[in-house]
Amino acid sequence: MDSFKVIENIRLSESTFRLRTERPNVPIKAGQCFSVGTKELGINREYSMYSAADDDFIDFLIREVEDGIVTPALGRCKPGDLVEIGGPYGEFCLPIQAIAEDSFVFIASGTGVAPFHSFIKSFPWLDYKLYHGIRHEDEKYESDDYEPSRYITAVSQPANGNGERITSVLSREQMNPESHYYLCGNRQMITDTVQILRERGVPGGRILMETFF
């Protein structure tokens, strides 16, 4: 585990921040995750990379957990502070041979959108559609990075009280069984979404999952 300087730490919502650090000098693929923490705590958590694979920094999209240990410490980090980073790890990545020719459907809840943001920033020409389930309107983190027609949200706790979950949106959508489906977020969303996809004829081999929490 090596130490890297914090470049910036920006609040994107009341409970979520984007932590930017120096980049480890190792090969990195979009969709991979890193173990991140502070030396003082001696405890790390894994976070998917939020930035593009070829950026000269690493971004992490982190939701601060109430009464947590690691996330409040990371949320207090200032430029110049050191954080410990290990990795990258994981194979929640795009098939290189399919990036230029195939279509992709990304389905996320909350900060589970992080690897999909990395995919889209890494491959601007990607044929994608991104479904994002959030609780509040201010959780459309940096949505300007997505083409409006390709970014669909479902807000479960909007100010007007008429909420909807992302699985309700998906149940009304057409699903191409030839697309690649990537799911990232909470376990219940993933379980319900897999059922919807399989009922629509999407083969299991076209579905890749990563459970955040």
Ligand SMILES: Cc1cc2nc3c(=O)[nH]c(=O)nc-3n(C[C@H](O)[C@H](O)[C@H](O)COP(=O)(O)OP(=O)(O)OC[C@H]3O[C@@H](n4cnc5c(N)ncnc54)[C@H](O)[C@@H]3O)c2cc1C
The other form holds:
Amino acid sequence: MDSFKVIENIRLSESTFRLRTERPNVPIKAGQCFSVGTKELGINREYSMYSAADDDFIDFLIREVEDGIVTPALGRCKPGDLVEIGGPYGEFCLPIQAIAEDSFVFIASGTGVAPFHSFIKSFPWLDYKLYHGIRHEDEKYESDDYEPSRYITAVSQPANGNGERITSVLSREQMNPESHYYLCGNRQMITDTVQILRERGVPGGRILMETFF
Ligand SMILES: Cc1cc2nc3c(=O)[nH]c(=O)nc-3n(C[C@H](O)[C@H](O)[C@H](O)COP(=O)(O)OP(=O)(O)OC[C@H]3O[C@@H](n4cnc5c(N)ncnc54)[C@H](O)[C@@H]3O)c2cc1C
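Having seen the form predicted alone, the form predicted together with the ligand:
Whole complex next, starting from this chain.
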């Protein structure tokens, strides 16, 4: 683990912040994650990269977990503070040969949208559809970065009370078995989504998953 300076730390919703740090001087692929923590705590957690692979900084999109150990400490970090970063790790990446020709369906809950934001910023020509399950309206983090026709949300706890889960939206959608399906977020969403995709004839080999918790 090496130490890197925090460049900025911005709240994107009541519970979620975007932490920008110096970039480790190593090759990084969109979709990979890092181990991140503070020296004082001596404990790290994994976070997916939210920024583009060739940005000269690294962004993380982090939900502050109530009573969590690491996220409140990262949420308090200020520009100039040092954070410990190890990595990158993981293979939740796009197949390079398919990026130009194939279509991609990204399905996220909450901050599970982070690797998809990184894909879309890294490969702006990507043919994608992004389904994002969120609890509240303010969790459409930086949605201007997505083409409106490609970004579909489901808000489970909206102010008006008529909530919907992203899995309900998916149950009504057409599924192309030729597309590549990437799922990221909480375990329950991933389990339910895999079942929907398999029932619609999407082959298991076309489904990739990253479970956050
Ligand atoms: C490969 C990988 C990539 C990850 N990338 C991200 C990321 O980009 N952004 C991100 O916010 N998290 C990400 N996580 C989750 C992250 O590693 C931590 O688990 C999370 O931040 C909680 O840390 P903590 O120390 O504050 O909580 P802890 O003290 O570890 O408490 C964990 C408790 O909080 C619950 N919990 C964990 N995450 C959440 C959450 N997001 N919402 C509600 N409850 C939660 C757990 O079920 C558990 O009960 C990733 C996890 C993995 C395995």
